[in-house]
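There is one chain below, alone, in structure tokens, taken in the form predicted on its own.
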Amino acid sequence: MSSTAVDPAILHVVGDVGRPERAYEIPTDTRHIPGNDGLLTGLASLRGWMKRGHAHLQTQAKEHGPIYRGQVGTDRFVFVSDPKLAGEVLRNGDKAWSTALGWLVQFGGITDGPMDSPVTLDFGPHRDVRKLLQPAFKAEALESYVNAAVPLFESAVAQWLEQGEVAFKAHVRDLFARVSAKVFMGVDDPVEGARLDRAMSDYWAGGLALSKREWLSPTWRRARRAYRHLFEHFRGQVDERRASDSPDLFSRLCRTNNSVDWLDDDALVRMFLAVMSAAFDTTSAGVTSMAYLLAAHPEWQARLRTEARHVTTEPIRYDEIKKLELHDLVWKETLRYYPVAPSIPRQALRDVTLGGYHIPAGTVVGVVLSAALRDPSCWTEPDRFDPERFGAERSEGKKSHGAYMPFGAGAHACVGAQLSALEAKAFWHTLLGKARFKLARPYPARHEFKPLGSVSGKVELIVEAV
């Protein structure tokens, strides 16, 4: 990245913008942009995100326009809710936006050293990491991950059928904690899965901490402690994993880390933890929302069950998941209707004009995915659950480059999005081939971010064999 393309003040503070040494947190003057900020606004907005989810973000966008000034907790942003502008920022064709610095404003300091993750690296270092990760997400690797997950899905479904009911949100989170432990670490142990679950929960909660001082914020203290524990746990296993032939993701990365000079074993562990944390909660959050929607729309549950039974093998094989076209439509619509990611941060590397507004260098911009996913210019009846909008005849998600970006876009699109979709569809094929379900106590759900997005409530289900 040429230094002439980056504001000198930013370079002075962060060093290499491809692999920043620290966050750039010098406030910029954005008073010319409509909206509100300040601590009271930040606290109210944080509550709105947690209690009303995408509805809160839609209200903000309608009130202030496609670009507006806001605050969440103690962090100030300029939010972008227009799909076209959102796509422009995330694809970053003019290299005006830093992904790394945007994330460091929220999570910087949670580690004792650099973060070295796919989202806290840019340009050359980010390309190095993507190249390193590619073998771990090729077809052969993905097949091994799905094969590891399906037996756990079958065991869980059998238990739910025996009990006749399940508090789905809690139990599916436990289930995917075990899946993550097996896929990412090669460990099939409920205790280890539960330990991973607690550590990841504490880590993610750090993003909502009102202070980044351990003595002042118990949330930040727990997040730091969780990260230290995870790092020490995995750092001690690198040599053993490198010598193994285990198919789990961590072992694969340890064996292939021989082509990036700057990425030593400490950095490798930091990168693995980032990949695992990004993939861990997202799938269970989306699957939980899909359970509520299928319970609320039994006609779609029946259609998916019919499709599941037309897939010939049991358990499902990796190469057959692509046949689950209706499962794919409902998964995509679930991520649109109840988005997992609230917004994606970027920081302006130089003065930028966006949507007619001057964005000073150093401004942190939040790309509001939720607003774009309900934008009426892109979606027919956007507040209606309608999976067929993603079918070949309508293809509404392709109307605008920024309309459908549930896991980001551009070079920093989530590397684990394909694995998440594969696991989700394999899970639903397993469940719907054996069971039907309904809400134990029907309720009008809302969307909420805590910090990832999901349907509200426990999603308690009555489950019966078919």
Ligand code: HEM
Given for the second form:
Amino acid sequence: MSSTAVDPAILHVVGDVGRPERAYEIPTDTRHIPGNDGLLTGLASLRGWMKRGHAHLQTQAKEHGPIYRGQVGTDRFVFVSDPKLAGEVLRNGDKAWSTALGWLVQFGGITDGPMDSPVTLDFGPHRDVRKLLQPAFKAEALESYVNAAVPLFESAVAQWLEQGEVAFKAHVRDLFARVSAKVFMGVDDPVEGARLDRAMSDYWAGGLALSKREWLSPTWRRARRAYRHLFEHFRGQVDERRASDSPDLFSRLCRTNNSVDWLDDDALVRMFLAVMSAAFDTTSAGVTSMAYLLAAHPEWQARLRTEARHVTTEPIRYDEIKKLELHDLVWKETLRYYPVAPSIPRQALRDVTLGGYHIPAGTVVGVVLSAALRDPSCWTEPDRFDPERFGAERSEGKKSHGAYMPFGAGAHACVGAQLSALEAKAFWHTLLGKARFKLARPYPARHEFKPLGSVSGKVELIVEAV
Ligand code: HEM
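Switch from the form predicted on its own to the form predicted together with the named molecule and give that structure.
Expanding to the full complex; the earlier chain stays at the top.
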């Protein structure tokens, strides 16, 4: 992109905006925008996100309007919660917004060199990595991932049926961590899988550390150590994986023909770790929320069971998952009702006018994906769980631009959206074909962001054979 379109002060600090060398962290003056910031606001707001999830974000938007100034912990943002404006920022038609710089404010410094994550690259370099990722998300690859996941789903369901009562949130998180180890990393050994999962958790937690100084923050220290460990672990395996015919995502990435100079083997491993971090715990967060909703709506559980039994074979095959239309509606409605991704950061590359407000170059904007998901101007009875709103007849998700973006939009839209839906539907097919369930101790749930969005509580279930 033309460097004249970028504020010179930003260019001076970050170098190339396509592959920035560091974050741009010089505060901008946004006092003309309604809202509050400051440490006390930041701490109260953090509590609001964690305890009240999307309801907190809706309250903020009602109080301050569609564009407002805010702070979460120590990070200051201008939040954009109007669906149309949010879509405009994400589609980034005039290249005024940097995804890379937005995310670097959160994760920059986790490694001493560049991060080379799809979200910390933009424009040309970002296109290079999306191209490199493509083969690992094609139908043949997705099929092999689903085939590797289904036996793990089957043995988990068999174990739950034996147990009778299951702390679902914890169990399903562990199950999907085992699935990720196998499908993404090619690791079958549960002990090694658990070790890598702990390292991924520590790396991930770094994004939330209140300080990015090792001497001040044990969380940040652990995150940097975990990242180094993961990098060395996978870097040491590149040649072996390249020579293998292993179907996991990492081995596929190692085997991909790559003619881009800057994407050497070190960059490849950094990119792989970034994909893992983007995938981390997302699908299991959605599946947990769907369990609560299905327990609260037994009529939908029954409809999905009928579909699971009649539409496909046992165990489910990849090409049959697309026939699970009702499963698809419920998955979509779950991600609307209890969204997983809260808000995603962008940084203004130059002065911008958005929704009538002047946004100075360098301002970090939080594009709120979840406020629009309960907006009455976009959805009929938005607080009702109603999967049929996504059916062909009503197609509510397509009616308002920007109202339904659980996987983001534009060049950085989620690369794993299809895989996560396939895994979720294969999981529910496996469980519902064999079992019915209810909450062991019913409770009124909230939505919470910790930091991923999910239903509150442990979602303890009584699972019985049908
Ligand atoms: C319910 C599950 C998931 C949700 C809600 C979700 C949500 C999102 C969102 C909102 C973004 C956009 C970030 C931005 O624009 O700044 C994103 C990007 C991304 N997601 Fe997901 N995701 C999910 C599952 C996955 C999985 C399973 C994978 C990998 C296998 C994955 C890999 C990625 C990657 C690599 C990006 C960055 C894309 C880019 O910058 O070009 N996600 N995801």
